[in-house]
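Single chain ahead, by itself, as structure tokens, in the form predicted alone.
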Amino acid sequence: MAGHRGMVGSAIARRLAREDCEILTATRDDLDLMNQAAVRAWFADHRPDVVVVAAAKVGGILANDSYPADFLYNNLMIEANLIEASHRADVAKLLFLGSSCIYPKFVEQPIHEESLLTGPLEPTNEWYAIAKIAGIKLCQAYRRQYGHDFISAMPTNLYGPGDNFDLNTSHVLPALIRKAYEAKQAHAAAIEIWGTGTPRREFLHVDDLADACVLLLKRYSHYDHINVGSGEDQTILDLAHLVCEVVGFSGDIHCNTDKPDGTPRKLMAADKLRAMGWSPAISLPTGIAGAYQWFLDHKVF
């Protein structure tokens, strides 16, 4: 398991703990995933049967737009080292996790897997998207050239326990939770959200993703990547109202139209995964309430 301390990796590790398997992990102090020689040596020593690539440098619009080189280079190195080391160690199965940002900015909704590389990307996160697209193609290349069972899954916007609540690097939902909480504590009159509030986004609880990942590891073996989404979306403004309701902040919500909106809409078509019997179990209000409670318990900024 690469990335077991992150929100996604920790959720998958929790889910795998219910399976008949031994979970192998390494902390950043133990293993630098950007060090090719170190990664190869770790694989040679531990010989994992299955690899889940959940490790990545992630962030919201501000972080992506501010650090394009870091997002492209770091993610390319991490995924390339892990996938190549898995090949050398003859790993039986590898699951690479990407992101819905791999798809073009203006694309038919809901987004099907076949829409990949059919148009320009959203400029504010194209660096991360290009790295994730490269990861998909690398898995496909190793499957094609060597016959490895390397698969890729593309989750929609994720949230839940272990999320990042730093306003400079977080995604929209944890940022809204923190803004609403701090405004409530300060008895502020309003909170601010970026853009017009009209873009539509889909959200999936990370524990629902973990269930999907275990299913894919057991039953999915194909060249093409597969979407993992809830099938429902809402505007950012509606999301902000829902977060404020959960947090208990009753002030106004101001839209800062000087800030970018990002992609107008991102709704994933997850028909292939649902046909395998998976569907999300955690509703958005319930999931936000749980994420807010985790935030209160940890206050990790």
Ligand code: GFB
Given for the second form:
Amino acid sequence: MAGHRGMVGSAIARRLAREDCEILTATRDDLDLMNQAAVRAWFADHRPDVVVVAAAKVGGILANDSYPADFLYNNLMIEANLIEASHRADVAKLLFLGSSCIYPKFVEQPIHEESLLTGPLEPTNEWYAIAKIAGIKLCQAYRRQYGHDFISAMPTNLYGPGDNFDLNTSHVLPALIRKAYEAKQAHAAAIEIWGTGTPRREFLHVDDLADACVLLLKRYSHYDHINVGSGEDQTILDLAHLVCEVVGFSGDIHCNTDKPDGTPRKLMAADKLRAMGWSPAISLPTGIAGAYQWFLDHKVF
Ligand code: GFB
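Now show me the form predicted in complex with the named molecule, since the one above was the form predicted alone.
And the full complex, kicking off with our chain again.
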């Protein structure tokens, strides 16, 4: 399990704890995933049967736009080292996790897997997207050349326990939770959201993603990547209203149009995964309430 300290990796580790398996992990201090020799040596020592690539440099729209070199280079290094080391160690199954931002900015909705590489990417996150597309291609190349069972799943926007609540680097949902909470504490008149509030986003609770990952590890064995989405999206302004309701902030919501909107919409078609029997169990209001409780319990601000 690579990335077990992150929101996604820790959710998958929690879910895998219910399966008959031993979970191998390494902390960042023990193993630098950007160091090829160290990654190869770790794989030679530990000989994992299955690898989940949930390690990545991630962040929201502003972080992606501000640190293009880090988002491209770090993610390329991490995934290339893990996938190549898995090949050398003859790993039986590898699951690589990407993101819905791999698809073109203006693409037919809902987005099917076949839309990959059919048009230009959203500029704010093209660096991350290119790295994630390279990860899909690495899995496909190692499958084609060496016959390895390396698969890729592309989740929609995720949220849940263990999220990043730093306003400069976070995704929108944790940012809104924090903004609404702080405004409520300060008896402020309004919160500010970035952009026009009109972009639409689809959200999936990370525990639902973890269920999908375990299903895919057991039953999916294909060259093509597969989408993981809830099937529902809403505008950022509607999301902000929902978060304010959960948190109990009843002030105004102001849109700061100096900040970017990013891609207008990225609703995934997850028909392939649903045909395998998966569907999300956690509704958005329930999931936001849980994420807010996690935020309060962990005082991560
Ligand atoms: O979640 P987010 O940062 O990422 O932003 P993306 C989603 C939308 O929410 C954008 C708006 O239209 C933002 O402008 N937004 C409103 C805010 N208020 C805020 C705020 O306070 N903080 C943030 N962060 N956004 C990322 C990509 O895109 O999504 C990554 O950059 C990755 O590559 C990830 O794919 C899942 O959905 O726009």
